[in-house]
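One chain is shown next in structure tokens, namely the form predicted alone.
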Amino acid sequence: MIDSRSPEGLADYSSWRARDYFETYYSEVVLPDEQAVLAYQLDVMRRAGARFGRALEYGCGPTLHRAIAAAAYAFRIDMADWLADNLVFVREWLAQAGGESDWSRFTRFILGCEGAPADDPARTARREAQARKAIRGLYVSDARWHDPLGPERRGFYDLIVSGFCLDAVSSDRGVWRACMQNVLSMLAPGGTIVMHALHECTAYKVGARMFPGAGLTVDAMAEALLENGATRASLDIQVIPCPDNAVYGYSGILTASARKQPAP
């Protein structure tokens, strides 16, 4: 199936497979953009000070690595992606039924990011089990909706983390406008925003597919967070060049962080 709202050619979700986004991006290696992204992640939320009491990653996809360097940092971590076929991967690693992703690597990655010993079977064994207590609730949700999670989740987050999702829904500017609007209201007064997307991306490889991208750019996102209340201190956004991904159709990374105007 082709998406309306994506030029000719770019595959729709219906034929997203788990297992070739996971081979394309994650089995390998940490890949240095990845290695940006969950290090500026890690330093955005030392930096809030103390421990989030909500959070939530929307957009996971079949990944577990961005849950993981927030075990530390929150005491409840909520997950949504729109496809089920992601959350089975989330699943199967959850409940340690020796499914097909192994994310140490990434565990290793994030414990040498704060300092400790990336080499301590140990020391990983216990952020990974950390991140298992963490995550509670696992939800199938569309960012097209006005309320993602349900009109109970509006303000209810202090942290959410976002990764290669939002960007992806359409090549329509206008639905990604949609989409973060929506995404947003789960943020509470005061709460913490982390946002990655790729850098003026129209179409990114996974597998032999190519799947919609909506171009953004430094001035779009900064637009966008400011109109769903980010206060324009605490607005930090990046572009992380990595010219060799240009063969999956993106050569920089665009990492964004922020806090929503607090409560009067």
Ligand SMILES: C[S@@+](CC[C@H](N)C(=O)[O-])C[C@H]1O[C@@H](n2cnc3c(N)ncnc32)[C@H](O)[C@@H]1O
Contents of the next structure:
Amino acid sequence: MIDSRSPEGLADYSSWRARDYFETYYSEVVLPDEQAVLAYQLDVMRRAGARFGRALEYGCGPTLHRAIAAAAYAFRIDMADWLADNLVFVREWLAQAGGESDWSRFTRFILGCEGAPADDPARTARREAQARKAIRGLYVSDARWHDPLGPERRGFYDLIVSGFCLDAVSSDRGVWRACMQNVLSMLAPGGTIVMHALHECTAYKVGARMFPGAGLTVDAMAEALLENGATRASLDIQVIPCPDNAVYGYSGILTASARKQPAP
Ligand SMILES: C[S@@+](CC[C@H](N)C(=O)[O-])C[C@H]1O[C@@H](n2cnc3c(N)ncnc32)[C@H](O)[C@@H]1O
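Got the form predicted alone; could you also share the form predicted in complex with the ligand?
Whole complex next, starting from this chain.
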């Protein structure tokens, strides 16, 4: 058994299996911590008061739920992840080819948060069609790169959503700070960031493997967001306890949002 607090024995992403990840976290129910972060993302997007032009989901993995949530609030959504294998999962769902993953449970949850009746298959299908239409580019990208999607995407996105990615790149806090700088450089002046991370987690479980966590705290998140242009007034950071997930290597979720300073 691997000690989840030890950096030794951590897997690297060459051994990542998209299916293992989907099975571990997304195949059965909308877990309580996931309910909380999805509701948080929806609330931030709704409170923005106007539809975002260009959105990016950074570090999507093999998941669609954050993009399905964003689809009613953004005209165009790009998605990026380091592993092509993850993007294959996403592409299959987009192609409606009866791919390996079913996200309708999440879509129903999202619609429920927005006040729709609990079970309305036509509405669920419409929201998923809206997501399929809004999602445009799928990009392989490394958050450790200076311009993770190339220099032309600097200051490009009005909304960036990133769930449990940047803190999962490495257990080295310095790497996480560099990734924050690189990804936040893609946010336009006045743009909104929604970010979720594992709270004080140094290793999280996928299948039988443990992957790295940067062990983030509220203070580290606040500092990094402010350093990268977030306004202090817009900053919101919360810790959602999830003691039942200790078995996966974490007992809390950090969820954060902020707006970047507007152009002078
Ligand atoms: C815990 S998963 C999160 C997936 C999804 N966003 C979610 O909320 O379930 C971490 C993701 O980070 C991606 N990742 C790891 N290293 C990366 C890097 N250097 N650059 C970009 N993405 C990376 C992995 O491929 C994986 O999809």
